[in-house]
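So this first bit is one chain, no partners, the form predicted on its own, shown in structure tokens.
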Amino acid sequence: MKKFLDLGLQPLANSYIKKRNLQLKEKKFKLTIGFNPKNYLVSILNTVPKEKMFNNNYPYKSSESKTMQKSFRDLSHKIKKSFNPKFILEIGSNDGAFIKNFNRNHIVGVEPCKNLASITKKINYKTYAEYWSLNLAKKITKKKKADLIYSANTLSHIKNFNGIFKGITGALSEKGILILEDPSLLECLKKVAYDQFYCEHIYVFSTIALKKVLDKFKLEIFDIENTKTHGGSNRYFIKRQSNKYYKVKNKVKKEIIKELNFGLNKFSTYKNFALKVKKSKEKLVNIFKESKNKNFKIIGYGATAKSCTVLNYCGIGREYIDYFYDTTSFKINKYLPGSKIKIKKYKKLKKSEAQLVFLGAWNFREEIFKKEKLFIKKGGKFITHVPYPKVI
């Protein structure tokens, strides 16, 4: 493995702080990306233990963002018409916003972190509040195979492929389809989207690294879709390599090409992206000192895992950001790791309360800027990073 980033040291991303335990010392790692040639593989090198990052206070909700639930609705209208699958395993099923579109019957949820594992159980849809194991899937698929695998932004967040992959064979009908949905790492370095790093994306996933290790397992993608979600997400749709009944789409060889073009086989192309990150640092600090200096009140709008790795990274605290605006309830009065700035509940942004609103959450922009319609308007702006720094 080789590395190419150095983004500093930084809390965990998704451990926001009680008022009372703020003079408390955080505990931070050095969060440092590397690739691996033989396999493609970018990853973070310093990983922490999945107990410390999910666990039964895990405040990331996906029924809490109308993007998500849409895409989750879309693709269950799909999976339906094509796919017709009678029985429907989730790995990661967070508080139910794709299972939520099945009928409780023919659909299991996987979700250890039992908060949210709680939602759905008291909706009646059957959730193991448990993490993703080849003992759990033989327990669950005891009686019946899964004809359908699902699993969206979690396969990411999981170290051990071994466990994984063995664990999705063996609960997988011989005819059966796993639907996996991450960010695309050509998207990230298209975007210099460095915030896709983090304590939790222990991966972020090419087409050519994903193909090097579904064909260990035996597996193989035969149609992707890319997406808006997250960024910039690729839905791969895979089978079993004995299973000759979905024919591999031309789109999987065009998907190899632009990334093999862009370069994401080569470590040059990863030493590229790092010096990108470091000018778009400068930038950004820029931004803050010189509307500071004129006196500009400014808040932060998502107060993101992806918003704390830029900015810890870029050392950007209270002395810029009064406070952040959230939805999820979890997050209400807590303060962000490391910056320790405030979060508060989210209200309609006004002109007359910031003249400048750092976007945490930029993944969701379109979403946003329809939501802020009026501030915007009147003449509010917005501080992006992605994909470079600048006011809009």
Given for the second form:
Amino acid sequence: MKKFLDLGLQPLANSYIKKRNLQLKEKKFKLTIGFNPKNYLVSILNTVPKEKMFNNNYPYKSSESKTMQKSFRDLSHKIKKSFNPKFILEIGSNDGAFIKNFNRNHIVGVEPCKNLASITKKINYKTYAEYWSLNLAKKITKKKKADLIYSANTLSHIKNFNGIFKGITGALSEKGILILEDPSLLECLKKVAYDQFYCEHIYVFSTIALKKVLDKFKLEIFDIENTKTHGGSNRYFIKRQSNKYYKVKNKVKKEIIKELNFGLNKFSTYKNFALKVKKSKEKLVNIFKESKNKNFKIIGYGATAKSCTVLNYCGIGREYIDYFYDTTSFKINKYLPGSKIKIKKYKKLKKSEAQLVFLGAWNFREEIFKKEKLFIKKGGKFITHVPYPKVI
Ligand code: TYD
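Complement to the form predicted on its own: the form predicted together with thymidine-5'-diphosphate (TYD):
And the full complex, kicking off with our chain again.
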């Protein structure tokens, strides 16, 4: 692994702080990112034990976003039409935003965060509140193998691929399809979205890196879709190499060429990215300083894990941002890790309340701008750092 980026000391991005714990010292870890020239994997270099991140207190719920709900609904239509699976398995089923689109007799979820697993159990979807492993795969598919396995924004959170893919190949039927969906490294680099890197995102994948991982397990990508979720993701359609039923589409080759042309196989590309990240920080800090000099009141929108990386890396705290608005009930009245900025229950933006709003959830920009039409019409402005820091 060759290190190319140092984002400093960071707290656990999803460890929102309760008021009574504000005085306690937070645990921090070094957030550095590296590139492996042999297998093209890009990953954070110091990882945090999974039990510290994925437990009974996991705050993120997919169903709270309309964008995510729509994305899962559209995909479920496509799956039914194209593959007509009889038995589906979802790894990382969160609060059920995907599985709810299917008949409960045909799908099971795996979700180690017990607070989330209990939500889908309550509505009678079979859910295993465990970490995905070969043993669990054997247990679930003892009688019947899965025709389709889906996993979104989960693989990037798991350090050791061996157990994962052994479980997947063990659970998948011979003609079964695996669909993986994760943020795209190409989009991350193009958008200088360095906030895709935080304790939970151990990997940000490129197609060229994933291809090498899959090769080891005799799996191959036969189709690929670029999606808009999470700031630009790739949805990979994968089969066994022995399965000749699906042809590898030209799109896969095109995506690989796109990535090679951008230089995702070269260390120099990542060094260059690191320089852009440094500049992005300087510019963002300047925008905040200038806005405060003009006495603008600034609040934040969407207390994301991504914001945690940005605020802590740039040293932006309560002196700039009065509070954040967020819709997630679990986060409300807590404080952002590191910067300790308060999170309040979302209210529609009003220009009389704040003139500038830092877009923490920039990945939902379209959804948010639609919602805040009136604020924008009245001249309210947003600060974003993606693809470069500016006021919009
Ligand atoms: P998410 O996209 O999961 O980002 P991360 O993985 O970096 O945490 O989180 C989006 C957050 O933004 C979530 O807490 C909900 C919040 N949010 C709002 O408050 N209002 C909105 O309109 C939207 C779309 C999201």
